[in-house]
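In C-alpha cells, one chain follows: the form predicted on its own.
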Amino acid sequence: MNLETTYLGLKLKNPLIISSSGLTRSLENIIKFEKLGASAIVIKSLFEEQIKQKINSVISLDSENTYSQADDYIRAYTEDHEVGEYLEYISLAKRNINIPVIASINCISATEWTSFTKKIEDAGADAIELNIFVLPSDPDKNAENYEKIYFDIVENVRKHTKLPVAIKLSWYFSGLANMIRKLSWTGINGVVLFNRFYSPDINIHQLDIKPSDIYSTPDEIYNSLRWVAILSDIVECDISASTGIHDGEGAIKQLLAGAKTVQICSTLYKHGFQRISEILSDIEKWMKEKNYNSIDEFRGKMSMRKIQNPAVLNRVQFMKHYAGIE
C-alpha cells in the first residue's frame, strides 16, 4: 500500500509521527522509531522559560507572566536541560536519522524568546511545532485578550525563521472553529489537535495537589476526532491529529476525518515501541480490505465537508442517542 503523505510541506513515507515527549529526547529511541517505521519525530519540547533564562531575562519581572515563586525551579531545570544541548541534539538527530526532525517549543508569550527560532533553523530542524496553551483563568481578560497572544507568537516567530510552523492547540476557545481558521490565514503550515496539558487532582490524605492522568486513553480520541472532521476542509493548513490514538483503528479514524498525519505518544509508554509497526500494519491491512491503494483515496471521506452546519448534526445525534436514556 502507498502510505505516503505530506505535512508542513514535508514529504513523509506514512502519516505516523512520534509526538514530543521524554521518549524523543533519546537518540537511541528516535533511531529505533525510524527503523520501526515512524515518518517524522517531534523532539522533546524546549520551554520558553529556558530560553529566557539563557538570554538573561528576569522571568519574575515579566508583567504578563509572573513566575516569582517558580524561579528557583526554572533555573534548576535550565541547568539540567541546557538550551545549547537542545541545538546540538537537533544536529545530532539530523546526522543519525533520515526522517524529518521537528523541533518543539512550549510557549505562552510573544516575548524576546522568539528570536531563538533562528538558531533552531540553523541547527538543521525541518520544522517547528509551537505548543501553546494559555489557561484562560483571569476573569479580567476577555477572549480577545487571550487569542491575541497566539497571533502575536505566530507573527514574532515568523519574523525570525523560514521553517514550516505548526501550532499545537487546546480546545479552550469560545469560538474554536473561527479561531483555528483565522490562525490558518496567518501563513502557518499546520495545526495539531490537541495538546495535552497538566490537569490537577487533589490528594485528600496529604492535602496537596497532584497531577491527574498523565497518559491519554483511547476514549480521549473522540474530542479531537470531532474537530478534525469539522475543520479539515475549512482551514488553510494541514491538520495533525493527537491525543487518544493508541492503535491502528484510531489512526484510521483520524485519517478518515481528514487529518494529514497522526501523532502518538502515550501508547508507546503503555505498549512499547513495537506499537509503531503494529499501527502501520493495521492501516495497510484495512486499506487492502477496502481496496484503497493510497492514503489520499480515503482521507477526509468521513469529514463534515458536506454538512453546512455541523452543530446541527451533533445536536440531532445527541437527541437520537441520549434522549431515551433514563
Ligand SMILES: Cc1cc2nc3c(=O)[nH]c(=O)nc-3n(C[C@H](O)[C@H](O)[C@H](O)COP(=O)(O)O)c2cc1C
Contents of the next structure:
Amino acid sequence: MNLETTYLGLKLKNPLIISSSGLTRSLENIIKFEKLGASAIVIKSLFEEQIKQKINSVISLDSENTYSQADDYIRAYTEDHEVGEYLEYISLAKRNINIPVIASINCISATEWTSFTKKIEDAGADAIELNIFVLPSDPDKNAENYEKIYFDIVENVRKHTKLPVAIKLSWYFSGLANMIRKLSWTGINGVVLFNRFYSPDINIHQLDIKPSDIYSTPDEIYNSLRWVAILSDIVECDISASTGIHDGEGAIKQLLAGAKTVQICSTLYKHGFQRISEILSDIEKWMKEKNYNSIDEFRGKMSMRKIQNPAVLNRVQFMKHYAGIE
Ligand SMILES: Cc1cc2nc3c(=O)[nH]c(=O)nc-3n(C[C@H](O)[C@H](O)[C@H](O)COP(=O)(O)O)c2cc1C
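One more: the block was the form predicted on its own; return the form predicted in complex with the ligand.
Next comes the full complex, and the chain you just saw is listed first.
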C-alpha cells in the first residue's frame, strides 16, 4: 500500500503529521512519533506574544531601571535566549529523527521578528509554519486592515528565508475563499485549515471567565472539512487539514476532500501516542476495502468540483430537518 504524499515540496511517507503543541517540544516524544509512523512533526510555536511577555516581566522585576539603553539590552537578551533555545531544539530534532521537522512561529505582526526565519533555516528546519491570528475584534479596523497583516508577514518572511512556508489560519475572514486563494498566490507553499483557539467561557458560579476545553472533539472536524472540500480545487498551494481529526475516518474524509496532509493533536493527548499507528492502519484497511493502491487515487474525490451536487457544500441551513421537527 502506497501512502506517500507530498507537502510543501517535501516527500512524506504518509499524510499524517503531528501538529504543533507541547507534545512536539520533547525529543523523547518526537522519536516515538517517528517510530509509530508519523511522517513529519510541527514543533511547538515560538510565540511572538510569549517573547514580549517575557521581556515585560524582566523589565518589571527591575522597576528602578528607567534607562532605555538597559531596556534594549534586556530586550535583546531575552529575545536571543528564547530564540536560541528554539533553534537548538530544531538542530537536536534534526539530529535525532529522519522525518521532516517543521518549525512554527505564532505571529501577529510583520515586524523585525521575521529575520529570525533565516536562523530557523540555518538551524536545519525543513519548513516553517506561520501561525498567524489576529482576532478581528477592533470595531475601528475594517477587514482590509486585518487582512493586510497576513500579506505583510508573508512578504517579510520571504525576504529572509527560502524555506517552504505554510500558514496556519483561522476562518475569521469575511471573504474566506477569496482571502485564502489570494494568500495562495503570494508564493506560500501551503495553508493549514484551521487552527483551534483558546476560547473564553463563563463560570456561572464564580461569575468569572474560565478557559473552554483545550482539546477538540471529533465533531469539530466539519468546519474544516467543508472548507478543505471547497478550497482544494481553488487554491494554488497544498492544504493540510487540522482540527477534529481523531481517527482514521476523519483522516480519510479530509483526504477525500482534497487535503495533502492531515494534522493531529488532541487525539494524542486524549488517547495516547498509539493513535498514530491506529490511524495509519485504519487508512490502509479502508484503502484495501476500496481497492485503492495509493493516496493519489482517491485524494480530492469528494472535493467541491468532483462531487455531483456541489451545492451541498454551500448549504448552511438545516431546512429539511427543521421543517420536520416541531
Ligand atoms: C496543548 C496545546 C498546545 C498547542 N500549541 C500550539 C502551538 O504552539 N502552535 C500552534 O500553531 N497550535 C497549537 N495548538 C493547536 C494544535 O496544533 C491544533 O491546531 C489544534 O489543537 C486542533 O487540532 P486537533 O483537533 O487535532 O487538536 C495547540 C493545541 C493544544 C491542545
